[in-house]
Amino acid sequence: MNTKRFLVLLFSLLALAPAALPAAMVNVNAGQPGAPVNPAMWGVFFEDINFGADGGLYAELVKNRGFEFPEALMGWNKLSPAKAKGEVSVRNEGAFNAKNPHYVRVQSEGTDLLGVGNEGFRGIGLRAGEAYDFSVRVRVVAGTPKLTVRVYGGDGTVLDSIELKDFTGDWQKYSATLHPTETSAKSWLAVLVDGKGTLDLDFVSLFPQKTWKNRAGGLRADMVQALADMHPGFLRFPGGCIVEGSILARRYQWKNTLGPIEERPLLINRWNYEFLHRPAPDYFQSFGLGFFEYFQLCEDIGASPLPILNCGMACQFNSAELCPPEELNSYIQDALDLIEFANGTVTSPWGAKRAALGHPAPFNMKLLGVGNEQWGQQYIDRYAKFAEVLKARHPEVALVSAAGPSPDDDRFKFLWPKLRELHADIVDEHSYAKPAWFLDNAHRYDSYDRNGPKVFMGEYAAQSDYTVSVKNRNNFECALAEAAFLTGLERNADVVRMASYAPLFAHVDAWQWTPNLIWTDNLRTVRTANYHVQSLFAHNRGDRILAVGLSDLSPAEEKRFYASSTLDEASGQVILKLVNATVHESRTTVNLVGVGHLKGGTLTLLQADSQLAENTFDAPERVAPRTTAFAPAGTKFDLTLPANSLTIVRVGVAK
């Protein structure tokens, strides 16, 4: 081709060529600011779901430590080299706890070590170096044998080894402490005895002594940290369908989660058995993690708690068992009893047990649930009931009331004029959706009335493939969805009071939902970009909401830009949160209203090499925020937003 024709070609495409669009343009009224964002908006949800209690976040590394599951020995195995003669058995005459009454009896002809082994929970994760407490109690029925306790490694080797001795005829607890000289995370402990003679063995214990605060059978460490570095607004729980049961009798009763840890009752997980594709033979409770102890965590991690009760109604997807309404008033006490014991005088009835389990200061609780997911007829019927004594004993405590388990089906449209009518003070909408339903509703709450009920999204999580499919991922293409979406709870936060992610934790081994915040082993944790995208939320709330306008779109960015932005009343600074949710990168301009002057600041970017990006066990940093500083040389400056990209501004305004 000779030079001629190239250039006539050249200027004749550059002719045919658009011209290069506007910048995006973001303008923030920064001189004005608007309604009051919780400081409480986003917090955490908790349900003992995927091993999130027993198994994780409760410590103990003994699974059926009270050989209390149906199946007494389910966890544990018969340790009987070919050498030892003797019976190891399950029984219940003369239990040293009547609410938990089994025990083994271990028989030996002294021939040999002989006793059992635990495997734990998907293993036993143990750390080189640092110290486990160990615990039994012990009743010798005849001679004087020994007892030799035992770690081993995940490959058989024994990592460290203790005796006991000295054994009553009464029962007594034994404790002694284990220091494992290598780390594995699927470890398993043995319980043998030693010599010729018989001993019952029950509520056998092993735990860290790393634990959050170092407190002596309490949470696992790691686990607690991800929490408080979340900086949470509110915890609820204990969940979640777990508070329903699948059949009344199952359902969770935070009376019995109270005391001695040897007399709270076991009680089957619902999780155990709900899915015939993830079954989970071994989940029960047994409620280590009780109501005082999620209330200790509320202030540890500075949460405000939000417990749920069931209002009289199991599980609707499984049995819908109702309570009859003549016996209603028993579940409304439960509620009455619970506000006491947690902001009660320690001269009330409850909240002197408080004060007996060590804490004389109320727990200054604000809010209670009532009900869980529930809808229908049936469930506006209870809770009228509930909200009727509730509101009139204590008017302080606002209540939280189901909106069902979707964000927009006739059980939705049904439950929501009714709780207006009842003057409902927040309904709790819950959605796990593609996240298209995400993008496209960050809009959502912009119509909806000022003078009703307020909003809690108890339950949101963007489903990569469908709501409880197995091949759903923690990936980025949901973490910035939700995130595009939070930008409109923010906007709207005059209206939408709190928010949180679920299911919270899950231990890679045994879970049974997915997507989940937080991914366990026995020895780690894996924060997801979800978590990241909550978290940021919550580092950057703000105390005032700020009106955000938007202009000079292009098509795409049109369906797929988002912003809100918020005022920090303590450190003066204007927070701006823009999701730039489109394949391309975006030119925008940002403009402050209102102000004089700016002052520098800081500049967080959230993104991710591929929508499909996740972190891992092997890989926990590969979606990460990266903050740096920022000083932009007047209130109107320009941003390049990367595609797929989550941006937060933060910049000290003065007039």
The other form holds:
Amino acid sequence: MNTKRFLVLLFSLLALAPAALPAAMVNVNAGQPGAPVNPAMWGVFFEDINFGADGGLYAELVKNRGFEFPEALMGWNKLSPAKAKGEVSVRNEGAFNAKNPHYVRVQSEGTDLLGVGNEGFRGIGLRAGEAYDFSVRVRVVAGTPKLTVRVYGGDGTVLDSIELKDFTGDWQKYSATLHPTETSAKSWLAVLVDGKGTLDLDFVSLFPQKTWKNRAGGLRADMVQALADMHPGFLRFPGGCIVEGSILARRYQWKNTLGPIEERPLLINRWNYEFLHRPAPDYFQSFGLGFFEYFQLCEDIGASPLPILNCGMACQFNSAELCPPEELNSYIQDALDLIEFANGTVTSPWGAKRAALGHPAPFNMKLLGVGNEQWGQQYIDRYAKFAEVLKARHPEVALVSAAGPSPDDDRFKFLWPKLRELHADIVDEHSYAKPAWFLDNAHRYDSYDRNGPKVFMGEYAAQSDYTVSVKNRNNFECALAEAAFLTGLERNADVVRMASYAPLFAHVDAWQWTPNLIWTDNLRTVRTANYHVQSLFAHNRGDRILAVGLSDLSPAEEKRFYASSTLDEASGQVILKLVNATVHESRTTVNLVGVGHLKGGTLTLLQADSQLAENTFDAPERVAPRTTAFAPAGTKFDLTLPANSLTIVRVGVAK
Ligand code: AHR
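Just the form predicted alone so far, so send over the form predicted in complex with ligand AHR.
Then the entire complex follows, led off by the chain already shown.
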């Protein structure tokens, strides 16, 4: 405790009368803007975990639409009422597409409807008043039966029913639109043969017409909106461990994700079997959200693409399989081809493929990750080979290198000096730790080498219990600790160039990992307190760092009071972020040094009624920022910061 405070406290105790402590001083040097803040500083980490893509962002409502899961009828039921006579079987001769070999044959005696029903991804979310595009490949084997297609609500009510007919002996695609009469998050779909005869059925699909930008076969609009609302500077994709695969044969291969969706090879999702305590046997990657859709999404929401590619290493938590050195070139070639696919001219082989998919203009990719969460000399050897080729051919693309899964263990300490020697561009640090770690590490980057590689805090999330515990909560205590940490990233924005929370999405009925930034069910999204923290930093980024000095702090504030500041050049506003993570309100005096006078602005407050407060589907706004107008009288002004709160002040400044 400083002497002044100690004496005031002593005298007030002696007098047995309450006395006001001097306010904590926050001096902001607004007259001398420092290093620039990366415009793409605050971004998004996307991985197909927790049903983030299939069953999530990718709006397809039918699970296992092509009958290509190893158990061909997983997700499907045979629907055969008591009076129905006939047979439902899985076949693979004469498929409509050799890359999608399995289909269902329904042979019906015509005594009743007979067919298959799909359960969706933990149900199908349908909204009354909205339209849904149904499609199916059909071939007649015998007779002239029709097809009845129905959607049922969770309670068994028929929500809509349509009929398809006039099929031929050749595979054809048939489409129709369904209009459910009620909203239901737990609907299901039935495809039923009506009449005597035999039909082959494949690639059964149901999509909302209302997707993001109303693209047919597109992305779930509410989920993309939640991303767009964050103003993300970048979009990291496709992960995460999913990049690596548990074995190399199951790694993510971007070239498999282009072209007609029925030809994109299905892959078992590594989160299908990763956690014995959270198995998801029906979790597969259809790649409907593939690399073209990814680049398009980046463009839509104004985020710089940041793809992460496999570097010849499978997940080191799993097999740790390494590709033989002589095969590494094919991995490096994949990286070169990806750069050409994103940025190449339309006359280049991969640029032409991009143009053929409808996007002749380049996607302007400037970042590329080499490996996800790798470690050891084997990573350094591989990174060096990638860097040698990529830097020579594409110096305009900054490379992101791995620093292992922990922010401070032996693997991390081994990698950093090696990466520095290799003049790595940006090092990807990950931290899943207790809230106290985030509070204690707000000054972590103050002492980082200003001349070495830059930092990407590529995966961070405070864990209320412990990493991979199913008890972790997205509570306010975690969010506030993250806010304190983010002030440290912002103060050091000359070194820390980017940051993203991880994981991003989680389906309430299908998650493997918690906590997550955004929770979903089949119809809704919930933005967590953690979402609001990162979103507030992104919306209030600023362009140049302003130096902040703290003094006259109480003992509690010495430990748990945080501040950072930036200048927003376009609006001419100083932005000040203050985190009071003590249990008392904090009387604070802010002194903006180096400016003549202030104009009005705003004050945004994020606080909660409890440290355990969470946003839920029933109370989605329990923790949400509130912004009010704010007009301080002079360049020195007082604020009262509530206990456990994040306050963001924006004020215009003039000389
Ligand atoms: O975010 C979940 C997982 O955590 C990521 O896939 C991986 O990179 C990290 O271990």
